[in-house]
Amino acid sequence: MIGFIVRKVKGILLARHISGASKYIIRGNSHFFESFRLTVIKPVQDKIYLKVGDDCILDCKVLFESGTGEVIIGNRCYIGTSSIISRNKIEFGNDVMVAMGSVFYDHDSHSINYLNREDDITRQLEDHRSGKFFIENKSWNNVTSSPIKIGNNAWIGINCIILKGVTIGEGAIIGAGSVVTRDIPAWTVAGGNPAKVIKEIPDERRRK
């Protein structure tokens, strides 16, 4: 079984596709390709950040920008060279397909108040100049977050952006290049910026 070697660099947890085991990951009999990477800034001891089921193929990057967050990936999922960035919770059901270049982001990253963003820049500079990771001491007090859920049998096309608080229903298809800012119903095809339902998938092509 493929595992991970974990090392800490200036307080950051990095896990790559190498033999070894990580107590931050629970995984079934799945496959981790060359581009897979797990990064946790300020990891919490004994916290499980990533849970992966059986028969998945993962070539993605999973990033936790603070000590919080959780990513759950079901069984038989394929996630290409995409990015999953969590502070809250991002959950993939079973038999989900995600093409390359997509981004899942369950928080806003910054406040809408420019004064808070000025403070973010100041902290980034201080961290970088002191040899720390550039957002190691970022304040998250004014950052909004909300979980993302991807239903069973969903298909996310190339270069999509899935934002906080979104639920993509079972069997839904998200067209290439879409920005998903609101829920997408089950068994529909959606696309655009912001993504809207284009059509419904016929009954005979839905899971019964």
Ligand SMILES: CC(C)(COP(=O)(O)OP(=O)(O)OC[C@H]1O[C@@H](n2cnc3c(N)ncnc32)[C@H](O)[C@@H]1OP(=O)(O)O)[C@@H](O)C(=O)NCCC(=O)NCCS
Contents of the next structure:
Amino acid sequence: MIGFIVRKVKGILLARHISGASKYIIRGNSHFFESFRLTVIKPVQDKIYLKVGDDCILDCKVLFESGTGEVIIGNRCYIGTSSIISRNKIEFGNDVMVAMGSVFYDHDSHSINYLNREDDITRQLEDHRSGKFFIENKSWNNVTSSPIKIGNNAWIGINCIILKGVTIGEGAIIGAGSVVTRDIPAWTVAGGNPAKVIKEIPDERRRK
Ligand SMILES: CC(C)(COP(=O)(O)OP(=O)(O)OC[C@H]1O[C@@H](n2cnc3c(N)ncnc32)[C@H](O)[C@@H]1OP(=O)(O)O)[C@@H](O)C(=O)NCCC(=O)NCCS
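We have the form predicted on its own; now please give the form predicted in complex with the ligand.
Let's see the whole complex now, leading with the same chain.
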């Protein structure tokens, strides 16, 4: 099976396609562009972080900032130069299109309580100064996360942000530059910040 060149830099796993094999990825016969990148900070031995089905084209960056997280991509998906950042779970169905510049983020990265956040920068500096990756000893205890799900046949436009806990329904379209903070119903067009439904897709244009 064609796999990935995997190398470790300061304990961080970096995987790029093309030859070699990675036990962190399961994939079908999908195509990975040269710029595709998988990064796992603090990889857990034998954990599968990324599962990709058949006939996808992937030009994205997939980042796991701690040992946790999971990204599942179905069949026949196209994901352009977007970023998928997980420490919970991000799932794409089949026949999903994602334009360039979008970001899927299944956690908040920091606590919304300042008292839980006040040491974050100091820790980053300590890690950096001791030659580690700058968030290697980050505390994730008070960081909220929730899974993201993108339904079959959905289309995410250019420069969108999809935040934690969001489900985008089957066949939904997210307009360019939208920030999606809440679920979007199936077969609707949504847009804006925060994204709201703009219109419904007529029955005859839906996948039967
Ligand atoms: C979402 C989209 C496909 C909808 O196109 P459309 O059906 O022709 O929509 P319209 O232009 O008729 O707009 C309908 C309404 O939605 C609004 N709207 C459209 N796109 C919007 C967006 N991205 N964010 C917020 N509102 C948007 C329009 O202002 C309009 O509002 P109004 O009725 O109050 O005037 C299109 O606007 C879009 O975002 N295209 C970019 C797709 C993209 O990113 N492609 C990259 C390559 S994959």
